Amino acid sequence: MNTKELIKKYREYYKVNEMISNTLSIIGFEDETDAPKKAHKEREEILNYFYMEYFKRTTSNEYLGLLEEMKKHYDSLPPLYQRAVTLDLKDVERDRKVPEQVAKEAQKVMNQSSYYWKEAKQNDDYSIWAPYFKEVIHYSKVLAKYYGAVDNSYYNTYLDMYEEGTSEKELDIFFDKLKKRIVPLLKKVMNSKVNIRTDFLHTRVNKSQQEKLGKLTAKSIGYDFSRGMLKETEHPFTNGLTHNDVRITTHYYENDWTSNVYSCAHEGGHGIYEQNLNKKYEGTSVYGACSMAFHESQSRFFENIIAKNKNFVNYIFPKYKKIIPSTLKDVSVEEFYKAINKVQPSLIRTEADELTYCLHIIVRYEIEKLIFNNDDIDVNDLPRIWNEKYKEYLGITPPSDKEGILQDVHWSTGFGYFFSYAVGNAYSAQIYHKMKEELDVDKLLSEGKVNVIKDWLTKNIYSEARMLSPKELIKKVTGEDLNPDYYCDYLENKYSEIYELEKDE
């Protein structure tokens, strides 16, 4: 076959892969949102079936042969297909090492684990999930051994899946830098005499009002509801099928209404990335976010750097006040800004302030390393280990597993994801620093012109999709490698102002 015929065959084969993957995503989305609980077993059976069909197609001799043939014609392929073949071959060669029966068993465990994690959290009973968590740990290690170690580390195997080229060694250095600057800053903030009023954040706001607040927030930062939807779930997430179907979710707490507001900003950031990917890459593996850390950079960017920015708050606060007038009747915009940015070591990662957030990630990163570096880890010891690390890093101990190890959905289906939130934070601040050299961001936010910011991000990040590796993309956008100092500088400047701290010389 010539190059043109190979590309045509690739696109035809990939389209079916994509349709199966989208079917899995739709069923999974319904399972987490509106689908009847009693039908979970039936949906699990459907999910397992389609997962195995996807696994068979993406590890087949036919698909491998097609990719290898394209690899032979690499120099004559357009850059898009050169990158697609590189990405696909890496995945296929890795996944083909796993026996079909093992893949089937692992997927069944992950589906069951996700379901029983939700039940365990709702009932605050770790024992419900523990047996399934044990199986998740077991199969994660089994799969890693089939995939093969990266630089003699099975944990690296998973890290590299989420962030191409990232290693445990690099992350250890990265987190060490964060700790050295965040921990002293946190100590100064906690010793500050500034009092921040927050009573109005915990008054009752009904679900109907919260839905309006959430939709307003997501729309105001640039999420397009004509190509998306907002649903309720236990743990918020985003599901992107195509640029015309990007779904976001949230969770409502009547006495913590800003949780929903900033959840919608966070998931809206994910959604904005998905809705503005370069359409010319559709139908190939290049169509998608550069990496999970880049994805999280956008969710954290819109949640914190944009939605909690003083200038944006000045713009949107009057709109919030119209939706919940009784809640905000005696609240000034300055009080609201300080309240939503108050620093307070807390138990729940998704509710954490910007300053302490990365400490939550460090806890999870260290536990993941412990799990992968110890073959005899006892699943029943993990809640205790979790609590000890929270005491060490945040000075607080979870009173229950619901507020401890059960709070996040991620470990119900595997490991290696959590670091991306912290790296995403660092990416977001570095990108923000570069953006401010080219745009008057403060003025744009004060006028509610977030679309100009979104257009800049689309041009510089979203349009690239997966054509570049994360390391290549951050250097292309900012002119330098990942540098966590930008994030630390951002935190120091913001919180020194809010808490009236004297800056170090």
The other form holds:
Protein chains: 2
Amino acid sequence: MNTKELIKKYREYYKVNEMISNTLSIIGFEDETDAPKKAHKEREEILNYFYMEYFKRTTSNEYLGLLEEMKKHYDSLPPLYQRAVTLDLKDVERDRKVPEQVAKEAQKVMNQSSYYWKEAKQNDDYSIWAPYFKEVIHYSKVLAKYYGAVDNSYYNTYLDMYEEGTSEKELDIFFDKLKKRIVPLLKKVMNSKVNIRTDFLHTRVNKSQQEKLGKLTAKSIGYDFSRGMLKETEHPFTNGLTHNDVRITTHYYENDWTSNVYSCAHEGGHGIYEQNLNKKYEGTSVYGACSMAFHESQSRFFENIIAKNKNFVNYIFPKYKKIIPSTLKDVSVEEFYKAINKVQPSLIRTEADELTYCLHIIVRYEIEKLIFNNDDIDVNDLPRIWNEKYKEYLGITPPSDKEGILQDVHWSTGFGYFFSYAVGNAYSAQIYHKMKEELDVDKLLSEGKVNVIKDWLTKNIYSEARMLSPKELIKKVTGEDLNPDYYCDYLENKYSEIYELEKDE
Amino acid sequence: MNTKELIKKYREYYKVNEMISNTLSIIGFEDETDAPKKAHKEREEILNYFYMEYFKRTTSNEYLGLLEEMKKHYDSLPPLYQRAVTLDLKDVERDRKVPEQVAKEAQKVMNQSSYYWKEAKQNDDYSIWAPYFKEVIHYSKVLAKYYGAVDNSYYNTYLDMYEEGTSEKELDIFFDKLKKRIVPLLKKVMNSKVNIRTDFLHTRVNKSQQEKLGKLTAKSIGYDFSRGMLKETEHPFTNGLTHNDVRITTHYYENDWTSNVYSCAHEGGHGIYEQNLNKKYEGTSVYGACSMAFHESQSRFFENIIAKNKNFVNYIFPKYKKIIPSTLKDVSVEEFYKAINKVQPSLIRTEADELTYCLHIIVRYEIEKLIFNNDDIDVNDLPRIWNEKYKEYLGITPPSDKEGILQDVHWSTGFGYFFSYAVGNAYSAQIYHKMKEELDVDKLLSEGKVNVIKDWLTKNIYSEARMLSPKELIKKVTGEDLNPDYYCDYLENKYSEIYELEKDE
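Alt. form predicted in complex with a further copy of the same chain, vs. the form predicted alone above:
Now the complete complex, all chains and molecules, led by this one.
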């Protein structure tokens, strides 16, 4: 075959992979939103079936042979296909190491676990999930052994999967730097005499009003509803199927209405990334976000740096007021801005202010290390360990597992993801710093012109899709490697102003 | 293989067929409800792909071989599998006559047509759909030629597919009988001096109130929401995937709120049938409704005989009043009962009263015969022919195609279905007649005890699933063959009372 024929064959094969994977997304999405609850088991069977079809296709001899053939013609392939074959071969070679039966069992465990995690959370009963969580830990280690350790660490295996080249060693240094600057800053903030009222954040706002607020927010930051949708799930997430189908979810708490607003900004940020990927890469594995930390950099960017920015708040607050006039009757824009940025060590990661957020991640990172570096971790000890770490880093103890170890969906299917939020935060501030050299961000936000910012991000980040590794991309966009100082500077500036702190010399 | 092994193999094979067919339903359902409009093309590709996977599996040599092997062991099979192999072989042998390429093209045409039919209806522009409709006609004939004519008629091929043993000849007689009794009865009703007010049916009722009314109605007749869901689509339908997943849809017209109420009763009736099929047949082709006319007999039964019954109206009207108090402020239950049963020749089949309903079906039946019995029918003539027939049978002419030929979804994917509604009506009255010999239906309805009626239907009809042919089932349930006189008697009694007609001796 010549390269043209090879490419054609690759695209045909890849197309079906993509259709099956989108099918999994569609059925899974309905299962989490509107599907009749009693039909979950049948649906799980379908998900398992297609997962195995997908696994078989993406680990087949035919596919490997095709990719190896492309690899042989590497030099004559256009750059897009050079990158595609590199990305795909890495995945295929890794996944082929897992026997089909093991992959099947593991997938079944993950599906069950994610269902029972939800049950457990809703009933605030860790014991419902514990046996499945135990199996998730077991299978995560089993799979890692098949994949192979990276630098003698099975935890690294997963870290590298989410963010090429990331390791425990690197993250230990990264988190250390964050701790060194965030912990003292937090202490100063907590000692500040500034009083921030938040009563109006906890007035009851009904679902239909909340839906309007969420949609307005997502739309105002640039999420395109004609190529997406918003639904409610237990845990908010984004599902990017194709350029034209990028769906986001939120969760409505009647007595905490800004939770939904900033969930919509967060998932909207993920959605904006997916909606603005470079179309010319569609139909290949290059079409997608650069890495999960880059993905989180965009969700965190839109949730915090944009949606909680003073100038943007000035712009959007009157619109919120129109939707819930009685709730915001006596509230000034200044009061609102301070309320949504109030620092308060708390139990729930997704609700955390920007300053304490990374401490939540550190808790999870340390527990994941513990799980991977101990062969005989007892799943029944983990709620206690969780609570102890919250006491240590945030000074508070969850009164129940619902507000403790059960709060996040992630561990219901595996490990190694959480650091992406913290690295994402750091990326977002580093990118923001660069962006401000080129755009008058404050002015744009005060005028509601977020589309100019979106265009800048599209040009610099989204259009690259997966052509570059995360380390290459951050360097290309900002001119340097990941540097958490930008994030710490950003936090210091923002909170010094809000809490009227004296800056260190 | 012994029969036990054969059965095991059959169930395994059938399971995957079922999963793929349910996947088609889930993706198709989302496409018609919540999926981003711009993602339709990608979704169509997925539907086409799985349709072909389904086609390949259900026409494969492997499947045929398995069924033929079962056929050889027919006498030693349990009755369930005897029936399953009979039903499946009929389908497989028919479908295998169609070359894969033709099946693929036909399916693509149907998918496109159903999309552009919706566009055409929404824009009231027949020309958007016409080229696709032409292709539907073409492919329906092409497929029928592969399937083979029944009694020299390709139209019979489709009639028999929907209702085993039904033919043009039989239906001509059936419709003649209906015409002979309905047309004079309608004339009498139209000459009656009884005045029925309907102003309150056209007061604006918003979507969220309508949703409550629809859900209340469906629930009150016995549809189980914990194993289903209600959404809005252009044309209401029911989708039965499994015992636990039977979804219904409706359409909200703000100035015609009872349209939604009785759509929910209609689709609820379909849903009740699907939700109460005999579980022991699951996993085989015997699991399903007996025939489409039987399906419609249940939807029409719950929509009309139950939901528009005087005693049921007495029971539910106060509940409607609670949801829309201002709309029903000055309305008596008697006025409401008469309004929803008012006879008025009209343009839209789904909105038609019970008396004129069958005339709408006759129009469609005659046009279908025309299409199949003419080789050179011009698709551009059909709106005119449609309008002429409405003038002939109902005395009115549609002012636009939206209220004419574009109103129904059915022809967007094929022909031969409509008669099921009329035969369904006849079945429903015949079954009702039998039911009243055993149950005090009026008393049950006035007390809202529809579950007793549902249980009777479950025992007599739903539990049979597809074990019997429709002709066998109607005989088993009522002791005689299809007899439209019961339906005509029912209409005569009901409308004589409402319109104070003198009965013929």
